[in-house]
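Have a look below at one chain only, the form predicted on its own, in structure tokens format.
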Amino acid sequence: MRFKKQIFGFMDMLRFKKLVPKRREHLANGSSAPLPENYKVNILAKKLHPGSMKVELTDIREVSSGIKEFVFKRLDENSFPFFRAGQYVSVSCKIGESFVSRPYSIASSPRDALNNRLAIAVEDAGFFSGYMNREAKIGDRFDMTEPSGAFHYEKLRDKKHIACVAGGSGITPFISMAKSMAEKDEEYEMTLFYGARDEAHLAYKSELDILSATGLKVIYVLSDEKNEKYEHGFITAALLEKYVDIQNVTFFLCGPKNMYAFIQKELSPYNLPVKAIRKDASSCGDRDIENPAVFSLKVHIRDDIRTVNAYENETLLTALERAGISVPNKCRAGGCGYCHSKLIKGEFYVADGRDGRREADKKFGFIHPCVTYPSSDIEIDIPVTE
């Protein structure tokens, strides 16, 4: 309905007060067909943000010594949810009576997601990985988040040229990445340090000699193997200033804390802005605690409450999860804040460098359960899993 203001201020006061009877008079005329149950903007929506879904393991390969790739068709749906190469998924099930998850990077591109493959990539080590490796076979099915993170090229952001650092496992974000950009979804240019002890581990050799044909630069460097093919040692800023220029590129790191902590020291003179070095954050794990006192978790899940012995040395996910209690959580690194839950009472330790609560959390008593170990008896509020 046109409003049109008129000269006299009283004639506008008449004219409002017709305007519900206007209204009624209108919705009176109006058709009387149903509205539509589905929106094709929430369509498009629930096929992007899905929440969790169902698959099923079709594939599984060895890519490396101590590495296999494992490859996933949805059953819910007949695609996955297009994404950013660079991100991550949480892959879940119940091993015995312990309900665990462990977010991994994906290997394949978001090409093949609408082709309904999702491969990711994991490394024979720790409680979950090792299951995966040693027990996990083809028509097993898992639980499985939407992909998500921030670690993917972001051109208002990031330079054109990218300069990506892998240790060991490590590889698979960047192998998504460099697929992504031989498909011309992605528009920078991409040059890929890879370190590992020797040749024999080096995971995704084949398919990374073919990325190299169609633009990836590739530098292999053997920390324990010297071979003539390749470089020998460490990634040190001498052989990063020998293939790219440090001040016009963007870093990707993905690998091991200490290779973090290495490649920033040999940075470090160049006075990077914090843009500039991209991490993508790792796992949560235990601590190191000589003989960690047992305290109480009690933890109300709606009308469900539950109490559960917790280690001081463990997350009080990791403390969840060991007793078979299914809980929200993606990054298991403090950032995402999908397992934002209630402090009710306790006292906590939260990871160095991995509290990513918001002010206003740590002001109303909220904490990630992913990065939070108990220091007293602890009693949590934690939200429903979709």
The other form holds:
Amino acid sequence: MRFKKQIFGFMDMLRFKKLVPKRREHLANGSSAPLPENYKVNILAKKLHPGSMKVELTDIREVSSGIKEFVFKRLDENSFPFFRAGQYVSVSCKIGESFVSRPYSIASSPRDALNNRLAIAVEDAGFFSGYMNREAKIGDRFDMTEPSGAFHYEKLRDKKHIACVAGGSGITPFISMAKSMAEKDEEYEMTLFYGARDEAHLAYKSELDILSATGLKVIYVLSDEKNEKYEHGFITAALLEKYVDIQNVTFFLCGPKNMYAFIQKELSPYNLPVKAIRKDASSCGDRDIENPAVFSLKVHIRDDIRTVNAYENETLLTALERAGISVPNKCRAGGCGYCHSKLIKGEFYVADGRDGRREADKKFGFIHPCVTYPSSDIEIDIPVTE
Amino acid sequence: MKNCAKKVYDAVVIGAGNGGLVAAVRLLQAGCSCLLLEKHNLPGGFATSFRRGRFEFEASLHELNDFGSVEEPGDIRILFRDLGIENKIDWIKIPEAYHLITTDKDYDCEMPFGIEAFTAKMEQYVPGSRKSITEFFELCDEVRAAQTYSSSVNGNTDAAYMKEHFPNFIKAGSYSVNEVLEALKIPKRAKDILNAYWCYLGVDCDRMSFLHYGSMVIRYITRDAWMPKMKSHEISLALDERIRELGGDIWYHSEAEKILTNDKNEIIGVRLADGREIETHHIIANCSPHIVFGKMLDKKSVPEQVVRATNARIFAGRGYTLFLGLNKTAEELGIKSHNYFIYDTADTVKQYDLMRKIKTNHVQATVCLNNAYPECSPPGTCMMYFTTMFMSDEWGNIPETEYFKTKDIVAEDMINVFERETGCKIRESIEEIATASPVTYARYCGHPEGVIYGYETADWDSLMPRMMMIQEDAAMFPGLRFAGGFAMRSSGYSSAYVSGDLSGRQTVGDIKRGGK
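How about the form predicted together with its partner chain, since we already have the form predicted on its own?
Every component of the complex follows; first up is the chain already shown.
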């Protein structure tokens, strides 16, 4: 073929020759004003996703027998980011020689965050939570990750009516979700089933009573105490049916593992689709192993190499933190991928049901140290902490 | 330098996106030492995947252009072969080219791969188009050959050779897509169908250079497009592994904050956000010149010429993607195609204008990956991703309290448009949902305004003069070259890989010449 745009083909040639001089001229004639230092979309991104935040404890109060609420303010910026009710933050600090961090659901509302107030509730039940409950005091400083997690309402996915089931300290995300509904940032109708041992163990009771006046429906279910104000026993299918249309709600569950198993069993006759039941993740603890072996854990962080001990029954993340090495982590449940690290050599075991790795991660030997236990001496390459 | 890394590197690559990863491999293959820095905890930039419930979503790749089969490899397969990663990845072939729908009811066309099949299908849709479409592909073929030649000589083309071997390429070279299609006397309807790929380059066809578009279209149509089985994350991890095999270092969670220079404005190193410094004299930046010259380098070390050249350039599209995991199969839902282009209008100039505003933008390039690879999601499910672009920074005006709602508004519109235009009802089957807005892209990749397409390859800044000025552009700031979507080859997977290849190899040359 012979392509010709203009009547005289050589004009086309001439135009082609001018491509470079034309671009050269445009580049030379750009503005000499200083290049922008900021871009508005990036400013919004930084507001919503600040990464690691420096925070200070401003208030502590007991919200039920064995559960305390901790309120923080952010030190490095004006306020916390707006978030989705149901999300969590991970709080970390140094305790003795160890670096420790734990994820906690946010109990305060997204609007509170804009007033630089963010609250979590911690049950006195483990190493870090024990420290928080007994030793932390107002004025103490911590590092906190930005709000994260997919345990929140999705308008385009979920039913308009949500049935939330809380056990024990699992009430926290629902406090935030109920407040966010009251503040009109969320559009759902919410029925909350709250299971506890007895009245003394109902956390945030007064807040929930106030929220009940503005549209939240709460059903308290006590297992160990008979009280005519409340339902008695466990949160069974029959009890759920009494208050909601099971086929027409989306369930949000937050509580201990055995509660999830119980509810799942109760709901199984209804053949609900997978999407109908959403569960909050819980952090991964030690494995149950008698006389656990101790292995050598060699860790590369940039151009630094260290070797520490790792017990067979503890996650690689716990072993590193125990040795005073700070490691990126958020969910501690295998799902968020923030601790994504390269296995160099060694054998390992991933906690049951917690392998949140991508397909290619498995193929190319990447692991999530927060849910990975050593089964031999092991060598890994991890990113530095932010 | 203080708090300095133990090693001095021949080159530091900033950003482990597609361009940076390939550049690092090229440096290492040539025997240079190299440190790759990445602010995120994963390689790949946009080339990644993420999990939600039972689903692992592809973050961005629709299909890898110019890949081709083992026997008839395209340029990208050949590049991957050279890099030593072709066989680290399991590949699947994409079945058909595209399904074009315009919501003004003018078009609903399914186009196949292969020039013969494509031309025949076009003749069926637009009788009488065969001759001009055949000529179109002939012209495209010459474009492709000329570009291969241009790449092989690193942009230093010999004018006489070009004139002799690629005369039509030169004659058509200064015109826009629409100008050339008009000269070829392609019927209007055929033109509209042919222009469907335009959103992959993000410039309307009045302003997009024909060379750029033609070279992309022929690569799609003649060399089948492919995908890695384990999503684009598989390519990114294969490159990560290759870099480690070749003795390169990769530091994740390590944001390069400053490029350090001496009193002669020569590059002497990089400083990370946490204060750590690394000594080097050569940098390949897999990020935007706006960030490098506006933030990473001290103002006083950036010559006015560079400031002017950077200010002159125009940001291309800002990205938005909706990801859906559905609890029914594609077949059950009636989703037949792998790749849909749904526009309001086939008039690309009008469409471009509608894409400036959240309210008026209803464009979507939508993929149902199961129609290329049924096992990409669990049995009984399928997954889809819907992508669009915004041609303004409206997302930056949204108050943070309205942000999540705005993401939902766009997502809901995409679902409604898809359901209305294809008749496939998907909303009730949504098991997992995620959305990425320009804010998300700005967050993860740091690009200004959440741009996913680099600088617009429109008018004077089109692909050809960029390629012809590679050395001239680089000479403005010695020791620094660019890779990725903001570099000479512009955006898209294949282009980003090629830019890494070019800048990687050229930096090897710089290092050898510079002797440092």
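Numbering follows the first chain given and starts at 1. Computed from a predicted structure; not experimentally measured. We call the rigid core the largest set of C-alpha positions that still match within 1.5 Å between the two forms.
- After superposition on the rigid core, displacement of the C-alpha of K363 between the two forms stays below 2 Å.
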